[in-house]
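Have a look below at one chain only, the form predicted on its own, in structure tokens format.
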Amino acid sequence: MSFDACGYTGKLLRVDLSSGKISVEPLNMAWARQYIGCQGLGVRYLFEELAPGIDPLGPESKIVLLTGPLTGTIAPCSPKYTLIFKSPLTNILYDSTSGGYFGAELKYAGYDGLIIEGKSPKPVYLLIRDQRVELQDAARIWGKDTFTATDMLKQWWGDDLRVTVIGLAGENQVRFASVLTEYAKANGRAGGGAVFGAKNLKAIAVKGSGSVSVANPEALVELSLKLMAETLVENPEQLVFTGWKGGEGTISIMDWANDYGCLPTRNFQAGSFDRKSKIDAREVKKITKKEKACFSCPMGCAHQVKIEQGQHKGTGVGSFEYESIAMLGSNCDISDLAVVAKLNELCNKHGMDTITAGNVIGWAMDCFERGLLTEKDTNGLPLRFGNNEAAIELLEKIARREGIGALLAEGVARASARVGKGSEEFAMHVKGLEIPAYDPRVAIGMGLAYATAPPGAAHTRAFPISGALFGGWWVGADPVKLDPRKPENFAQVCIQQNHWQAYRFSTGHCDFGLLEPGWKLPELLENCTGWPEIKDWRKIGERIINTYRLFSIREGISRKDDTLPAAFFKKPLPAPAEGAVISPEDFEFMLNEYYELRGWDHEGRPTQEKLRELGIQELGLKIGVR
């Protein structure tokens, strides 16, 4: 293997659905030396393949499915694999991160990604056998949830074998539909699970038997082992998402945002939940089987539940987290967790975002209590806030496009775009897409992390939330105070985080590993790859978010998009954090200083400058950028 190949194969799987033909290429490993793999390599590739304009469910459109260089090795909490497509809810591109230990078995069948295109005249699945790659009648699993079709795969190629499988909800193309993963893990968001089912692709199936070389394999032991024993199971921060040593895993995060009053209510109209008790860790702990890690990853943070009595008795979740929790309970008001559990799981057997099922059935119960929707709307269903079982029919109806759910399987930006009646207002979204858990209103640069992140409402791009609520956040290695209500600092902030989260999720690293930079993640790319300047994180995620941007520009976003919902500027919060608001004032100030920090011009354009500085400037040609 050539020394360029390590941590990679260097091969790309190309499918064209609509010939059937099936191709090796080799990887681009120029761009892999500018972008590394997973998110950033994805952008790349689309930015060049796809034309401006397409449409994502058209043929036209393609699926770009890269893994990073630590993806397969030893390296700790580096399961990850990505899909990079573009989003049938927002119109501009979505990177969709999933764990579990389908990246790890794709590298080990020799291939770092695939490019899917075109569009199949009859339902198949891929199935990837090491060098043995081939499409499949997918007849007999067209229409089956997505529980049932992984089990009929394993039934047919061998329980060990790796699945992503979309549900009916993909088929139907449901503009938020997901793509699942040995029945837990998602590619959750922005409707990749539509952009499958569009191109009549079920699923893909992997099994390899090969292996990742690195390139100072006792280097990167070494430094994995010591990370995994002295950093990972012995820190207290790390700890707390654990699903072990007593940790709580992601849910630990609803007790403070209850307490700070960011927790979204009743369609965020309130930021605490007066029964979150009932909905909370130590509640999901009373009803978690065990906990579940995912390749090569000390943390275990997935909570593997199942509800044993009451009317859902046998409702099973592979991986109960606080997103999901708090929009499918809280938002809607739902204090049941068998309820929330059954919603979860409604989410995962039919292929949907938990976040945006929750934000859109609570954004209907909304306007059903302010009259804007009726029974006549709802098909007789009375969508009052905290009604368990309309919110249950009301999925199933969403995942068959059915009745009232063939308005909500569009997304909350155009279901009320449709509705009107000034439903717009309280639509939780930017860009088209929805709000997730963590209000902004108590940390207002939360509310500019969500407007500038490149796909539109993405917690996981930049989270100043944290740092303000508990005092500080690094800029290089220098500590900076944040305000939560006033708006200095939070643009520097969102951009180093912008930077460090664009580098990570294109390594193959999950979120909840190595929580900053000076842990060492750049080190362990190193001793994979042996390039050295894949240490420079700064550089190459500003390099990554740029190259999004343009990408979004071409798609006509500009500084207009980049903002909020109006309720965030004209609706106080309630206690605890009575009174807060965002001032439009406010907002102006951190994006006019965001954009001027970034080098982009008012508008909110790269300027040639800025992209000559960072080896891009002929990507700002192509769109105009002179």
Second form
Amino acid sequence: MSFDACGYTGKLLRVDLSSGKISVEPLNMAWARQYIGCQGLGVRYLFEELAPGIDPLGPESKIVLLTGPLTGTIAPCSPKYTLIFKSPLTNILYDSTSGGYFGAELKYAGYDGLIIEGKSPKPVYLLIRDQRVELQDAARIWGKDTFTATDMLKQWWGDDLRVTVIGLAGENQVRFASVLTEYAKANGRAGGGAVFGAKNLKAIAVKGSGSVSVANPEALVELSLKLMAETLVENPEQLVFTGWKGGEGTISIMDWANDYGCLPTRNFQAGSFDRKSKIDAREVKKITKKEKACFSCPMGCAHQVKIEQGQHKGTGVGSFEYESIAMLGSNCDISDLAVVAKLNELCNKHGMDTITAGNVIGWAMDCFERGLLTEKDTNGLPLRFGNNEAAIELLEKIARREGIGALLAEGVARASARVGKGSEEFAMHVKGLEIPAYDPRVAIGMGLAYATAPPGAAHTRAFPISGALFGGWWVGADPVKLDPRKPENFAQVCIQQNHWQAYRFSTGHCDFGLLEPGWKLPELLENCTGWPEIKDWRKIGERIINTYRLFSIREGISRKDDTLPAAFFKKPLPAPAEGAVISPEDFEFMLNEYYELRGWDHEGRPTQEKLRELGIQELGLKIGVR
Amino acid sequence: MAKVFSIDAKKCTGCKLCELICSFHHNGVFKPSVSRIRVKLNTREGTAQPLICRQCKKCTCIEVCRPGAISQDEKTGVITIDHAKCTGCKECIFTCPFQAVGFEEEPKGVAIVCDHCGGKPECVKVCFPGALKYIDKETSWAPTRQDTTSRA
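Could the form predicted together with its partner chain be given as well, to go with the form predicted on its own?
Complete assembly follows, chain above in first position.
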């Protein structure tokens, strides 16, 4: 193995579904040095390979699936692989990351990733067994839900095959369809499953028997073991997410979200939920069967839950998380945890993003209560807030695009544009991507984070809300004082976190990876790849963010799109964050400062000077940045 | 004193760090397919079952090995496969009731089994949830040992 390929297999699979041609090509190592892997590298590939203005659901769109250099190594909490595609919700890129076992398995099969292009004339799935890569007829699994399809693939090809698959929603091109891997984890957001469906691609299944080599294996192992021991043995209090240590996983967030008033309730009308105690960590604990980990993660934050009595007996969710419970629970005013689990199970079964699903249902209920949607529109379904049965039926309809489901399958931006009558004001999205489960009015910098997150409203690109509320999770440098309701300093915090997150999400490392010692990530990467310059997370992160932005600009994104739904500007929250609202002036202040600190012009376009500094001026020239 | 592995599958989170460190220790690369401990996953139910040699009293692997490549240390109970003699026929793999014998394709195709890393098993060091323990044989009747029968 050449020195250059340490941490990488150096190979990429290119699958042309139109012709059925499968080829192996070298990974672009020059780009890998600049963009690492996963998110960053995927954005770079698609900037090059996608023509502007293409239809995300057309044959000319592409799916890039990439691992990072740490994926498949012993580096702690590094199981990740990322699906990068032009989103049918936003018409700009999205990079959707998943954990589990698929990424490492792909690497052991000998590939850093895949590029899937064209459109298959009939349903197929891609089967990868080391060097044997085949497109197989998917007639027998097309139309099957994700669980059944995964069962069948495993039955045919072996239990230890790692599968990622779409359900009915993906087949029907629901714009927020997900791709589910191994019954539990998902490339959830922004409609990657719809792109699979549009290409007639049902699943990717992989079995690998090879290895991953790294530059300095002894040093990587030593550092990894030290980090794990430090965090898990000597500093267990840091690990609120570590299931086997009694940590509650992501659902622990619900306590503080409710206390501070940023728990989305009734389509973001309120920030705390009166029946929160029925769907919080204590309740989830009661139905938890097992605390699970992803590949190479000593923490294990996922909760496998099962409902054992009542109407929804037998309902199971492989990874029951805060975002899902908040969006499908409090945001729809649903307080029966068994129903929330049922909704989550349906999302998994049909392959839909739980965040968007909860957001869309919440919006539809809001419309119904205001009389903007009537029983005539919903085929008699009384879509009131808190109507458990209606929510369940609605999800089934969305997956099948039946009746009102066809409208909601378009996502909240398109649905509200069609319904009109002011429903756009409380359609909670940025750039077409639905807002996840943190109300930004409580810490207005979170609004800036949503507005400027490269792919639309995502909570994983910057998270200043925790820094503002309790000074936690500071990324590098000297802590800056943040007042949750004042606009000062949020821009620089968002920028720094943008860079760190873009960097982290390009390595294979998890968002939760060993929270504080995550700071050793650059060192892990250097030991893995042998490239000293890979430690410069600020520069690499900034390069990724700017490349992402250039892609968006080419698709017509500008300052006008870096904004928030009107409700956040107009409707103050009730108690406990009484009166919390984002004033347009404060928002403008933050946005101006953000652009300025970024070296972008007033319209949010990177300057040629900034791009030169990042070594990507030729990308700017391509889209006419001067 | 002879030592044995104690496995509590209920505590296993399925992180597979044991497979990573095992393959690194024996082969110098991260390659779970040649790990001598394997974690069998049931991703649908979320359960995980570590599989590793149990140093049986009456080893069927030794009985079926025609070239006589497999032997057991009388004192420690550790199984050794003599790779000079192993023909790669895989009889031992098929006969082991605990799926504890693996196979290494490269370079010459031989059966592999847990060698206890000379008395300091690497896998136990990275098992933070405590599913794997390395204990004295005398205490091995303890309930945790019996949990190995709960298969994934």
